[in-house]
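Single chain ahead, written as structure tokens, the form predicted on its own.
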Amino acid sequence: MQFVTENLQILFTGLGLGSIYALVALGFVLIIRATNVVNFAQGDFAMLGGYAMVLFFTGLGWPYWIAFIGALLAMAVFGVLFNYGVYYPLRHRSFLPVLISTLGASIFLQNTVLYVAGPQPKPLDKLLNFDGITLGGVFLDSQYIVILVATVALVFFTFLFFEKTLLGKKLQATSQDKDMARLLGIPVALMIAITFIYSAVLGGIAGVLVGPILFVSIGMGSIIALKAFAATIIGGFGDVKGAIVGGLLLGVIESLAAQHISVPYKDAYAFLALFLFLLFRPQGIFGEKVSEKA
């Protein structure tokens, strides 16, 4: 009884750890759809969001659902300076001039939060005032739930938005094919700022909800950015419902793998694990195998 109250509770942290991913993970793959490149900025997305609700929640006192509405109100104004300053300038050269742009743009960034804020990681307060509950022997968390919901209520939200508004069919339209798009009338440069706008928004919602768990700091963008990109790729490569489920394979593995194995090397088994699939399963669990003709 105790080994599966353990491994429940384990199962828990990793869904709350692997929903983090997957809203990162759900920010690659827009990008990655609407541009045919990587944006290896994502992860610094979640690390400004943080840092902007630090801001306005500790630093100028607001109270916190109005701190977490400024501090996503930023992001969006972030995801439009970052469309036209390092996507559109690139817009029609080939994938890696701009891959490369995203990667300048993710050490610019760091630097400058680190200049602006310092080296100290930042502590934010949990949304709910209570420490969480406990369910057959396991205690649910109270930001891990809160994490859990919101990813949740994103994911309804996303597939609402991309499958039954007309926006959202212009988004998917300009993702498919952006030459016959603009033969629609679709006005490709807007669909792909308002895809910037709410992956950067995704981040900044990914970045305060793990702000209390694992601190505001430098280096928490990169070490998201990298498992949720594994985990864009263990989903396969490119597909929404992959990016999420991989997301959460991801943390429930690092999770089960930390308990059972080894806590030091926890960072480690994601890699592994994206190793194996990369071995076995190069085109991810939704990935459909394409093959070349000789």
The other form holds:
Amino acid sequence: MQFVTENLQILFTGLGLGSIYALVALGFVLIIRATNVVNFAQGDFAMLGGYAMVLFFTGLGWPYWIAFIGALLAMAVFGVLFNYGVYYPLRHRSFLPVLISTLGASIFLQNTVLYVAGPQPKPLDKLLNFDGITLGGVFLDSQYIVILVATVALVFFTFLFFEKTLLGKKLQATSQDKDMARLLGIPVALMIAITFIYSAVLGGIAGVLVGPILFVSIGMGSIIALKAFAATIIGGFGDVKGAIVGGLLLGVIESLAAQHISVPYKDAYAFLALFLFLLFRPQGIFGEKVSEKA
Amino acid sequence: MQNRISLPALIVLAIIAIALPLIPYQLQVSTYVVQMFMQAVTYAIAVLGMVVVLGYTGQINLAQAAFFGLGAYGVALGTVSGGINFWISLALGVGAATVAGLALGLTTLRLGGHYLAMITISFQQIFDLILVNWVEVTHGPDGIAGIGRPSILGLELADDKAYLLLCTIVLYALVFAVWYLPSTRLGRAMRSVRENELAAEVVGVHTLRTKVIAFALSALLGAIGGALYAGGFAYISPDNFNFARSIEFLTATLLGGAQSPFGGVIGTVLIVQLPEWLKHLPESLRFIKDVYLAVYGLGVILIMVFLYEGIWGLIKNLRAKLVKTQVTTDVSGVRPLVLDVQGAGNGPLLRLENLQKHFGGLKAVDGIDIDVQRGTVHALIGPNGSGKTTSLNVVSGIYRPTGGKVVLDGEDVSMLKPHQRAGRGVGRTFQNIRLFASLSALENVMVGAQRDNNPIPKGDKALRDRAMSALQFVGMADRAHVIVRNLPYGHQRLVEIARVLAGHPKLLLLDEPAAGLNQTEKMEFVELLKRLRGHGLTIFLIDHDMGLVEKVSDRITVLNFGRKIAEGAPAEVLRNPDVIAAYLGTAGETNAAA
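Pass me the form predicted together with the partner chain as well; I've looked at the form predicted on its own already.
What follows is the entire complex, opening with the chain shown before.
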């Protein structure tokens, strides 16, 4: 019995962490679909969101929800800046310059924040004012509950937004065929800008959610991003459903392995899982076989 | 024009090359400056690896610091923990890095660039974790001190300056090797992969092998740099080999110019020097010193946007503007092209048996049988979406058939990769020309000539002669040294055909070869086709221009909705009522596009 509760406990923690990977992975996939490029600064969106929250809530003392909305607005503005500063000038080039450019942006952001905010990780309050609840011997931390609920809500919202609204349809059209979308009068550049905004806000929310658990730190983004990217490959490259399943799966694998194998290598398990997938199922769980277009 | 250095440039290079290492000897410099030289020299070797993989082959590597670290830890563990000779330790470290590079490359490179970026970062992170956590072996965060140095001919290189000289000599030798690489068979293959991977594969380059070799070479160079670094500083710790260092190598490569070893060296010197220069900034700008990594990041974006070819590219372009180099080539002494066809048996050269290619529910090619007879021109026509290009892609190996067989000269090649088919004499051109844009016409055609089993003598000279003959055949020999990007469209088509012809094709596949040509060019093209046919070449082509098809073809097959609807001599097929109906459209036709 103790074995079961112990593992249920780990499963719960794993799903919570996995939700964060899933949210960031979702941001990855949206940008991959819109621009064909992996945004290596995706994790830093989470980092920036976390720091914005620290600034508004802890620093300026705004009420939690006002600070939260402020942080999301800041991320939306940042998404616009990122689009025009990092992606837009290179939009006609092959994927490699764009990829390198986003990598440059990631280094720039981390070190700028490091200079401004200092190397000390910042604590962030939980959303709810209680520690959590105990259910059948399993302790459910309130912040993990918040993360799970928020992830489900965001995934659902994203689905509705892309499938049921005109703007969502236009975004989808843009990601499938830019030339055709342009011919139909869809402002492609604007659609891509909106994708970056959406993705930045998603990342920001992930950062605010995970801040109370991992602390808000300079490096939080890159480690989350690497795992989120691993999640997109495991789930199926560029597949929305895959990003979410992959993220959750990775969170669980990681927590279980850390518990049962060894803690110092916690961050390595995700990559190990990734290597195994690349060897035996490179197209991921939901992906179609990888092949090049003629 | 990749590998020609003019005499003045050579002299300038030689002076700099000799003068630089003398600085620590002539001037009474501090140990600090000597160490800075050591750092620059060993980093530069690792950056040469980046030049090979990123600059030449167009593949990203974000784990160069890990390979650098494998070399360094090889030497450190070998000389300190193992008590082994320096050179043997170096060989072990470099060997380990090369094997790691091969393994990473083999698992990832067939999947494309994003995966490679991700996997190399993961590898870098895991390497870092192991260095820090596997304390029993790596000594963890404390690092390893007292690393040995080699002796040469009984001469101990205990003196920093003497050791630095050794490293400098190694660097020069490697710069030379990396500079020479692009004009070799392997180097051309690498650059063709960078420029257009699909075209490279189809003309016969084993693209996966080329990428894996490039990646392993990069790891090898990284490890050599790291091994020398460990000897130079006598102490290493995990901090020297983390992700930030990989980014430093990347930045140095991009800043200097990824496509040249000289660029790589310039970039390294600047990156190593940058923190030094920042120290001398006026008080008000001193904060930049604390954010120099942020400056790197910003620098990377700015280089990508404004200075894609780096500083070396800038120098090269300036020089090109100042010195007008001659781009016409002397064509006297070019031998006529031999196109003898070496078929194995009789019977059709190409036979498609019940060939099918489905994409999900779409039956693009739905069971066609075609025999292409030796020495004939066979045209495949049909309305848009009838499955012509798909059929051609299945024949050249870009797609595997869903069902049925592709038989070439009696051999079933259905499951072979494009480069293997090219190695058996299948050559093709593309509807939207796919040349290696930044290579010269000659180099483009040489890539075509270097396919497996091309019946020409061994060696670069033979490849060059063969390529010149092919260019002569299409009337482009005098433009051999022009970068193809700068050629007009019609000429690019001709270079693409020359690239195929240089490979001695048994079967020539032409995908809408006359598309985009004006009337005069079309006439010339018809003449070219007739000449090729006169040489006994077998040609299988797709085109929309009925006039052209009628003029050049011996036989025509008509496709509609992925099925064969007519076949025969041009005159009879083009008057076939079904064919006319298919082209002019009848009921149901609106669904045909796809």
